[in-house]
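A lone chain, given as structure tokens: the form predicted alone.
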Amino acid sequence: MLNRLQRQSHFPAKGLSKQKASSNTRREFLKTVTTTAVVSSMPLIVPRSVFGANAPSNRINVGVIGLGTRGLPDMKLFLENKDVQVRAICDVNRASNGYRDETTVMGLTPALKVANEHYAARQRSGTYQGVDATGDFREIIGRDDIDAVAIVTPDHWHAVMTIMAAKAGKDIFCQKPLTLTIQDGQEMIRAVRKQQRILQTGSQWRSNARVRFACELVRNGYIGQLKTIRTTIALNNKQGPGPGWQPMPVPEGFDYPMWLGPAPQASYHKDRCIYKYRFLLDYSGGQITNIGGHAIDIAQLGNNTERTGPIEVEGMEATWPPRGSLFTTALTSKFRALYANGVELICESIPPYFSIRFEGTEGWVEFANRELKTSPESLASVELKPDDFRLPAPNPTRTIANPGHFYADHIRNFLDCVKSREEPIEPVEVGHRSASICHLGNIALKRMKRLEWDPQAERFVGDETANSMLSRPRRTDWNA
């Protein structure tokens, strides 16, 4: 396949030998998982005829890294594509609850069972080798038979894994928010472009037909001149321990040193990891990067500023956990950004999930709770003219009345681009810019002042304290 012919592997990265990073805990974990994989896989082998026109030579071999709240559903979507073979999966957690749904068990072992059962159901004769499982993502990135990886991990891992995957010649599907810091995004862009890789950011809402139509109305001037974009994001959906919290023992089957990776050394607590990591600034940016990663991405799409950013950002309101709490991201927030075209973006914590309203001189269009609303109401039934601007559609059969499974379309767009080498719906530069505005918002809320931003240089003007917050140090073993 084209991807394999183009690959130039540079694995392993300097300073990242398996021997150096291994530990007795990880070795025992990998031993257990490998045993599980072998037992689960016997005695099946999928014959070439099972896949029909999608012969093994034409399939995209995928490795999935991260199998939790979003990772397991992502893996299932990759499995649904008959020209995809999920060959290997990775997670540092063997199995546990504690994800978004506290009663649901996720992790490596449950995901392995799902994948093997999926392929077993597709075969009619012969035996099936099974999907390989590991607790060390480098064992997937280092394989010559893997074409693409899905990175569905906490945000603090995105840059390191993406850069290593690009150097190893893999195409990349990376969940939103694409980055932990603005510097992360700059480094990811350089690596992906230097190695000529395909990267799709996992901001699936831009593949929704209703979102696309709303943005097309705005960009074609149906609401007049765009003046204001109002985005809302959900309140925190988890609570962490307050001041005086105490470390906890690391549970069996969880490779905590590998989970921390490039992040600062920290004592284990169950509320630091799994889903709740997003409420600690060492690993994420709270609901601003989590839900705002969707809302602001759509705002960028409608404003036609996908490859740039604002010229000004201002922190307006914020509440924070008490000093000494485990969680460190804002509980509630409100910030504004101003673009060079005069458009003002406002992002505010208002339940339930997220919404985007584009306000113009002649009307407005809003996407909220999966529904499209307009003023005047007639805008909702506008038929775009042949010469109107159209956004690329991953699945042209979708309509605002029936948007279908747009997330499946988003992943399908990535797979099509792996084959065609064309740009996906949300390439690395676009994902970087959407995440950047979330980071700028968090920095402005910390500074609680108006900051001038140079979107070309990607630096604050005249505020070195704010500029020092554009990056985070990584532990030296994980400098990709």
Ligand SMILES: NC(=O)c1ccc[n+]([C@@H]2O[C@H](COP(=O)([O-])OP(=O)(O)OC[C@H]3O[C@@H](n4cnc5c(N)ncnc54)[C@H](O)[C@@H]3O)[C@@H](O)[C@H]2O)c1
Contents of the next structure:
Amino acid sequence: MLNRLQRQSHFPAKGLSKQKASSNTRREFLKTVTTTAVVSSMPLIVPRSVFGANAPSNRINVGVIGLGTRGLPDMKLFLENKDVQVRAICDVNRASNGYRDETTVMGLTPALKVANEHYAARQRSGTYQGVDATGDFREIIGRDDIDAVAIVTPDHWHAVMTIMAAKAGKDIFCQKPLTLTIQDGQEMIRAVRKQQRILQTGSQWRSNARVRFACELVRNGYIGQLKTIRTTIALNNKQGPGPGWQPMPVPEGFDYPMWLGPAPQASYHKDRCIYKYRFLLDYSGGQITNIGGHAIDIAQLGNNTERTGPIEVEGMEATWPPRGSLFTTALTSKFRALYANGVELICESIPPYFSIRFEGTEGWVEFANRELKTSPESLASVELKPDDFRLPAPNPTRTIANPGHFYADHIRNFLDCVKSREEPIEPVEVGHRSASICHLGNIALKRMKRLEWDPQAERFVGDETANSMLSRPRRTDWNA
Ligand SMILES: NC(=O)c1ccc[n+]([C@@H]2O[C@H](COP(=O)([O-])OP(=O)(O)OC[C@H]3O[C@@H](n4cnc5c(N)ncnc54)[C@H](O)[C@@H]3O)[C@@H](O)[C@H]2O)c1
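Output the structure of the form predicted together with this ligand; the preceding block shows the form predicted alone.
All chains and molecules follow, beginning with the one already shown.
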């Protein structure tokens, strides 16, 4: 499927079939749309007389879905790109606190203000009301004028939204962890590849120059033969109510059924939703998927196993909230995984917040607290040889001494790929495999035994209980 920009012939349709975009797309989606909460709207006026790379008709029209802790900063990073027009935003929460802390108000209305003010500052009139806002993401996905979506919602929505967006011909920036389950990832890959979409996974640390250099040292053998990868993930940074917790009334301006979406029906409690959903297995996987979405992602990059997984996984230690608590993910955890190349990965919920250490037969390299350390120390200043393997850089001007705004670079890489149709830094298969190892870790902690994993079939060998945890039923409205 060609995107709007390709149909206008401003950008090459590299590697794509000549298949025409379905003219039914918008109509089909609008059939299912419930027209709720449209806060503002302005007809699309494209001044065709204006030419140039950033002319309105050449810009990548973006819709941002989810405007919370990460979504609001993500939207700002999209806004900073002159060849992007944020046309529409979506959140089921009109505005509330409880995001970063009890006083930070985020959600749809504050984000709309930020976006409109950003564009107003560039108008001679100093006013702009052109960004549309909605509480129903299907309105964004159903629009013909939107080229790409950023999905920054809790993890239980990533698959449904990605699959629907891909089917509607949108390119997708989807936050990490890419999936809630391993089956989610398999379905996302099918949809993205069938529709020839670009998908960038939001694990931005792999776009950091220091991380990339660490992985290049490992992959070029500067620490000898890689033996062990140690990752640390943070302890839970939030508390939830214990046994006997009581449901709360749903606050005004919060579309709770649409927040739950494909997840099981459950009574409302504020600690179920904003930010803290991370600690309920129905929506996420605790710090293993939250921080593992970065640390384990880097392990995969350094180990050159980005498109596969381990052959064995074993839960070693776990503590859990008391039965009946709202939170259900592990409070503390430790698991190990073994790869076919003999490398062992150990993931443990101990400080620092997130770190990764590659240990080889001749030295080690560690990325922790944003810094790079090596043994021997001289490794840190090694100049890679011309014929050494290099990882793709989202911004070649960054160095290990000055990694710069690598998150902005990660988003820029997505935008460049929307235009070039090249593979981004973290395509769907790679994001799926990184998230898969986090899910395998969580399953291993539940089983607390050594499990054999077939990374090709993506099944456990001889443990049907573990295999039953590879997918979750979605509520019927959301079988994408
Ligand atoms: N890359 C990073 O460093 C990074 C950092 C933080 C979060 N994240 C990821 O971003 C995602 C969101 O996390 P967060 O911390 O921002 O959570 P959050 O709870 O603070 O924000 C999520 C937002 O999505 C909204 N939402 C929920 N269901 C929706 C729906 N159906 N339609 C539209 N909006 C909906 C919520 O109302 C909320 O405003 C997660 O996948 C998380 O792992 C990534």
